[in-house]
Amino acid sequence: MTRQMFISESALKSLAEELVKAGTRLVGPARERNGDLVYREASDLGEIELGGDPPTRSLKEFFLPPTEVLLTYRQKQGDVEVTPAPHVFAPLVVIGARPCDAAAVAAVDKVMDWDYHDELWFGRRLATTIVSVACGGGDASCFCTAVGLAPDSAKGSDVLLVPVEGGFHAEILTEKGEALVKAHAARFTEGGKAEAAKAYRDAARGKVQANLSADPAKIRAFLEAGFDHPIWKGIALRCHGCGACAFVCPTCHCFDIVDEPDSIERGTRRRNWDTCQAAKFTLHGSGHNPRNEQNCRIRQRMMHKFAIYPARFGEILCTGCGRCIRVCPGGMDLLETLDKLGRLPAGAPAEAKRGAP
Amino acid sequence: MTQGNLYAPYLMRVDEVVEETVDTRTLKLSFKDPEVAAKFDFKAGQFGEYSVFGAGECTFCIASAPTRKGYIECSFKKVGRVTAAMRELNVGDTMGFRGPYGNSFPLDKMAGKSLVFIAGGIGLAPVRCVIQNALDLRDKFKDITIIYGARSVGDLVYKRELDEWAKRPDVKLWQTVDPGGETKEWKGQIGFVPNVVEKAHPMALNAFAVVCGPPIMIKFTLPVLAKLGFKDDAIYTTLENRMKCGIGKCGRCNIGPVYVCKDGPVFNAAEIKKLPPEF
């Protein structure tokens, strides 16, 4: 059973100080100079915002960086020497992760461990302890409760903190969480404040539930049968294909692999974020493109998140964080789309003919 | 058998470069590390990520058969950055290879049956792997029919092997070129692959068909095979969606619920007909 404890605000501050002093990287939602709230390294808990606005970008970049080196190479006269990137990383503690972002990382774990264990992803996962703070209910774009999560979901977190008078009710969820508590035992007191936390949790859930009530099973049933549904024909009219939705998404994990030569003799092979919304994403060498319209690409994104990934890995590839809605320059609104799809009956008019390529 | 991390390739030496056509080449490659060479094994139909350092990675099937040990071959057409760099490689040069990945043709299931191979253009590359494999284990199979076509005589790949297959009494080879693609010396068929399949009239009883080529060729060949009595689960093909990782992570090769790299690249026609038309 999850251990319940209490940590005061000042004790959490001291814990963060101890971490930094011990050389552990401390990360949390903190302001950039331009005012953006992003997950970044901080030297003090004072920089970190434990509640309020959702950070503009998600936590995924700490496990799947926008660009990372897979290997370096040196070549001379046809001979090549390859050095794979190391996959052991320095310890890192995230304090103030939003539960939707912690849950996203746990969802992506599944594909990263699908028969082939991605050492770079899991190297960073192993080095990272995630201390989440239950969210107060976000803004009008949030819909975590419609995808089976909640502002206080424990999924993906090692420790979940719920704000209460004078500090936090703490739920210690994993071995990594236990290790953190053990290393800073003096900062915690036994028992927790579950009662006091309940009011906060209920209020936050109620707030998000008001944004959207949809049944993921119904949406999946529609998607699995509705490939040819007319709704996909006009779905992308407002989409620029910029991929911003995918880049801010905590669960989108598509990537590209490219070589970047520094000179003729040496260079790096990298993986970079990529997106199924880009026109060239599926372009064949022959010039043939299986998803040649933006409509197809939006449909693919919806299907991957709400039908394909759940069927394959038992997880919806969306945590309802609402970032894709906040960031879209065309005003595309996933919350609206889900609402619409959830109301459509499964089984679509078969317009296009299925068959051989 | 990975070195360091999943994305680090084995190093391979280019042992031979064969000019197949004006724009298509075959590279014969062997592992530089003898330990890897000794352990390496694959199945007909599997693919890999081939790389030229500084240019990047590219996905191709392994065009040679697992029964032919000590090397692998890949055939490619120059269409982009990586294939352009591959064209610059000479004997003795080093390139990278990750694999083998994906599923394979069900040779166990095909044992004891007749095989019909149908290919168009460079689509012969993955089919050739199965042909070589089957010919190396010739006793295990009944009739072997190969129907191969290209736009013109100059576009036919693996010409040396076509001659070899033509001479074998235990192989029925039909070669064809599109009308207008013939030369004065051409002794093969003139016409599109589906028509030649109809003419060749392979028996569907106790037979499997392996089909690979341009989408348009496959589209018109499948109804012919159906007419000849081939059931959908006796017709196999291999899909060539764009890939990057090859191991089910990068999200590029999805066709509906299918990851071509992990669930494929080999599918039978029954499986393909269930997929949304996004390939």
The other form holds:
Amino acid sequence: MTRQMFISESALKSLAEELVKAGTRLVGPARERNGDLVYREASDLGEIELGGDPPTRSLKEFFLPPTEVLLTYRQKQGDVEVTPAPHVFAPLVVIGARPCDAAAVAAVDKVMDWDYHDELWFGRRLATTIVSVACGGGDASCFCTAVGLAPDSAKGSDVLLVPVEGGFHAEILTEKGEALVKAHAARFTEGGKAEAAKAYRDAARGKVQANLSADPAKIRAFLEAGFDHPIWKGIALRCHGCGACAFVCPTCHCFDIVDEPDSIERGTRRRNWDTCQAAKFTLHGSGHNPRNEQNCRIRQRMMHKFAIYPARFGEILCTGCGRCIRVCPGGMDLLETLDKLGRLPAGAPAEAKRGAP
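Now the other one: the form predicted on its own, given that the block above is the form predicted together with its partner chain.
Single chain only below; no partners, no other molecules.
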């Protein structure tokens, strides 16, 4: 059962100071010099913004960096000596994670432990404690409630904080959350303030629900029957194929692996982010490309998130954070697309000839 406690604003500040003093990396949403809000390492809680809109980039890069070394190799007298990258990491505590970003990490856990246990991903997961702060409903691009989540979703968090007067109602959700509370017991008081938090939670949910009301089951039914539907060509007209949507997405996890020689004898194997929206992503060595047009790549992105991943893992690969909408240079709007797809009957192509959503 979730334990409920209270932590004041000053006590949370002291907790952060204790973490940093003990050598634990402290990460949270903080402003860059250019004004962008990003997750980055902080030296104290004063740098961290505990509320407001989602940061420009997600938490993903703390578990799956844009580029990372998998191993180094050295050819040695007809043999090859391989040194894997370390997969044990120093403790890290995220304070102020948006619930959509914490939920995304939990969603990607499933694919990272599917046909292969990704030691680097889970090494970082093991070392990280996530303290989320329920958001106030984000902006007009947010739609977490339409994909089964909420501004106060506990999924993926070890501790969920909900703002109340003077501090936070705290819900302790996991063993790592319990360990954090135990290590800083003097900062918490028993009981929580659930009633005081309810008004904040209800208002936030209502704000997001007003952005989009969609039935994921209907969208999935359309996708599974609409592979050849003409709507995809209309949607793709706006897409530049730049991949920005995938790189800011908290759940997109495509990557490629390359060997980079340092010399004739030595080299490094790296994993780099990639995206299914890039024209060469599925280019075969033979020259054949099964997704040679942008409409095919857009369809794949939608299919993967709202039909394929749910069929395999039982959940949608989207947390409704809205980053793909904010960053798209072509003005593609996933809110608009989902609303359109949810209204189309499965297997009725004539409905789609009206154009892009």
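Residue numbers count along the first chain shown, from 1. Take the two forms, find the largest set of C-alpha atoms that superpose within 1.5 Å, and that set is the rigid core. Please read all numbers here as calculations on a predicted model, not as lab measurements.
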Check: Relative to the superposed rigid core, does the CA atom of Ser213 travel 2 Å or more between the two forms?
Finding: no
Note to self: Is the shift of Gly267 between the two forms large enough to count as movement, that is, does its C-alpha move by 2 Å or more after the core is superposed?
What the structure shows: yes
